[in-house]
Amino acid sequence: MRLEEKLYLLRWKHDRQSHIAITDPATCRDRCGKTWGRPCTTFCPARVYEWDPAEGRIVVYYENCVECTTCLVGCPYRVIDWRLPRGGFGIQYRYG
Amino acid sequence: MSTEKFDAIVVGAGPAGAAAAITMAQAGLSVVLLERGEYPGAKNVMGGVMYGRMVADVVPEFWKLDAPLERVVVEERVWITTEEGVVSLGYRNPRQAYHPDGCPNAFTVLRARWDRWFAARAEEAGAILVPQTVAEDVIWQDDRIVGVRTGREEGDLYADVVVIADGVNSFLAQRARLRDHPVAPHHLALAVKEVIGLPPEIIESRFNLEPGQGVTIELYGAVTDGMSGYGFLYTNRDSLSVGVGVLVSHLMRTRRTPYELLERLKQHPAVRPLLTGGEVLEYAAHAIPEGGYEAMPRLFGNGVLIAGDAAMMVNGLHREGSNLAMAAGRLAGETVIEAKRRGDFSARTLALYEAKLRESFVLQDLVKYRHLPELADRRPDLFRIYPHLVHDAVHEMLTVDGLPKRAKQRRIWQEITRRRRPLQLLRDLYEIWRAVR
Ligand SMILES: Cc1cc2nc3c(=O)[nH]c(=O)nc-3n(C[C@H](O)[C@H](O)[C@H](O)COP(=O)(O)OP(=O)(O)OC[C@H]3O[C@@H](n4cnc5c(N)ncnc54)[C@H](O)[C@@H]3O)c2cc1C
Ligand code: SF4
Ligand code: SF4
C-alpha cells in the first residue's frame, strides 16, 4: 500500500496557517544535501518535506503532518521550527 | 477563563496526566486537566499493551466497569527474524493472565478510545477536563511556577502546582527549565503503525485464541533492516496493530523511510499470512523517548512536577511506557496532596516525588537499564548479526540430513566463530550483559 493511500485514511482538522517553518533555507540548499542527504525528506512518516531542486528549497506540506515530533530532533541543523498546532487542530486519530 | 486559582493544573490527558488528575481529584483537590486534542487520545498512538495493575492503582476494579479493553494478553511471543525465517519464543498461560484479585496483567487498547475513557474517570472524580487547548508556556512568579499560559483568549490559568505530562519531546519541560538541552536523535525512536481490521473469529482462529483473549508478538532482527528497534503485532478485538519503531539517529544515517520499513515487515513471510484479508483502517506515527535514565530531565522544581514520556520514562527493552507513566502520574498526584497538607509547594517538598519514584519500579528499572540506550545507538549491528547466528544454529539442529548431532554442534560453532571471532563474541556478550544486568 502506498503512503498516499495510507494518508488518505486519516482525518485532520486543518488550520489555515502552517505550524512548520524552515528557519534557514540556505542550510538545506548548501550544507545538508552534501553532508546528510536531507534526512527530513526520508524520516518524516507523512512525507511532509520534499526537496524542490528547481527552486532549491524544501517544500513543506504541513497539512500532511501527523505530529510525531520526529523533525524536532531529526534535522541535523535544527532549522525546522515545528510547533504544536493550535488547540483542536491537526491530526485526529480514531484508533491511535 | 476565570482568574480563580486551582490546586493543580495537569498538562496532557495521556496515561500520566489522567492518572495524576484522578489521584488528586479523588482526594478532593481542584484540578484542571488540559488536552490539546479535540478529545483525549486524538493525538496518541501506541502499540497497545496497557498494564492492569497501574490502572487499578487509580481506578480500582476497572475491569468490572465499561473500560474499552480490546483483548487480555494470554500469550507473548518474541520472534527473532531473518529476511525469511523466524526463531520463536513464547509464553502462554491463560489462567495466569490475571492477578489474584482478577485484574488483568496486560491487555491491548486503542488509544483514541482508551484515553477518552481514562480521562473521563478524572472528570468523574471531579477534575475539569479542558480539551482543544494547548498549554503554550508556564507562568513564572520570581523563581516559581504559578500557572500555565494556554492558547485560548484570556487563557492564563493559575495553580499551586503544574504537573507536566505533555508526552515525548515535551515543550513545557524546557519552558519550565527542567531540561536544558533538546532531546538528541539517538534518544528518540520513531514508530509507525497500522490498525488492520479483521473479524474477531478470524483473529481467534489465526492466533489460537478464545474470545476476549489476545496475543502479542515482538519482532527483532531483519525487520528493522540493520537499525536498532523492533516490530510488533498485537491483537485487538476486531483488528490487529502492526508496527515498527527504530532510532531516529539510525533513520537519519540510513535514510530509510519508516513507511517502507513497515511495508517490508508486513510482507515478511511469517507476518503476511496473519494479515491476509485485513483492511487497513488507520496509519499512524509517534515518537518514543528511548534515552532512559541518563537522558531524563530534572523531575521537580518550585511549583512543578513532570511525569511520563515528557520525563523519558520508558523501558524500551520491555516495551513498557504507559505503566511507568501511570505510576509516575499517581506518585506526582500523591506528592501534590502531601504538599497541600504541608502548605508548601516549593522544590523542597516536591522533592518527595523523586524519592517516591526511586522507591518504585519506575526509577529502579530505568536505572537498571541506564546503559542500554547508548549500546542500542552504537551497535545496531547486534540486531543484524545475532538473529542470523541464532537462526542458522536452530536451522542446523533441525535439519535431519544424516549428520550426527555432535558434528552439527561442531559445525554450528565453526560457523559462529567464522562470522564472529571468539574474542568479539565475548566482548559483545559482555556489553549486552553489562547493559541489562
Ligand atoms: C508505537 C508505540 C508503541 C508503544 N507501545 C507501548 C506498549 O505496548 N506498552 C506501553 O506500555 N507503552 C507503549 N508505548 C509507550 C507509551 O505510549 C507511552 O509511554 C505513554 O503513552 C506515555 O504516556 P504519557 O501520558 O506520558 O504521554 P502521552 O500518552 O503522549 O500523553 C501526552 C498528552 O499530552 C497532550 N499534550 C501534549 N502537549 C500538550 C500541550 N502543550 N498542551 C495540552 N496538551 C498537550 C497530548 O495530546 C497527549 O494527549 C508505545 C509508544 C508508541 C509510540
Ligand atoms: S534535514 Fe533540516 S537542514 Fe536538512 S534539508 Fe531538512 S530541514 Fe533542511
Ligand atoms: S512531526 Fe512528524 S509527521 Fe509532522 S512534519 Fe515532523 S516528522 Fe513529519
Contents of the next structure:
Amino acid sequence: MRLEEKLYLLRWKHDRQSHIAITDPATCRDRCGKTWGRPCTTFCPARVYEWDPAEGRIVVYYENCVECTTCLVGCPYRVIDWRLPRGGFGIQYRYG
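Mind sharing the form predicted alone? What's above is the form predicted in complex with its partner chain.
The next block holds one chain only.
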C-alpha cells in the first residue's frame, strides 16, 4: 500500500486555528535553504511544509498534519513551533 493510500484512510477534524507556526521565517529563508535545503519540505510524510519562492517563505498546510512530530526532530534550526491541536480537533486514526 502506498503512503498516499494510507493517508487517504485517515480522517481529520480541522480547526480554524493552526497548531503549527514558523517562529523565525528569516532563518528558513536566509540560512536553512542554503545550508540544509529546507528539509521540512521533504521529510514530512503529509507534505505540510512547502517552500513558496515567490513569497520567500515556508507555507504551512496544518490541515494535512498527521501529528507524527517528525518536524520537531528534523528541523535543523528548531524554528517550527508544533503543539497538539486543540481538544476535539486533529487527526482521527482508523485501522490501527
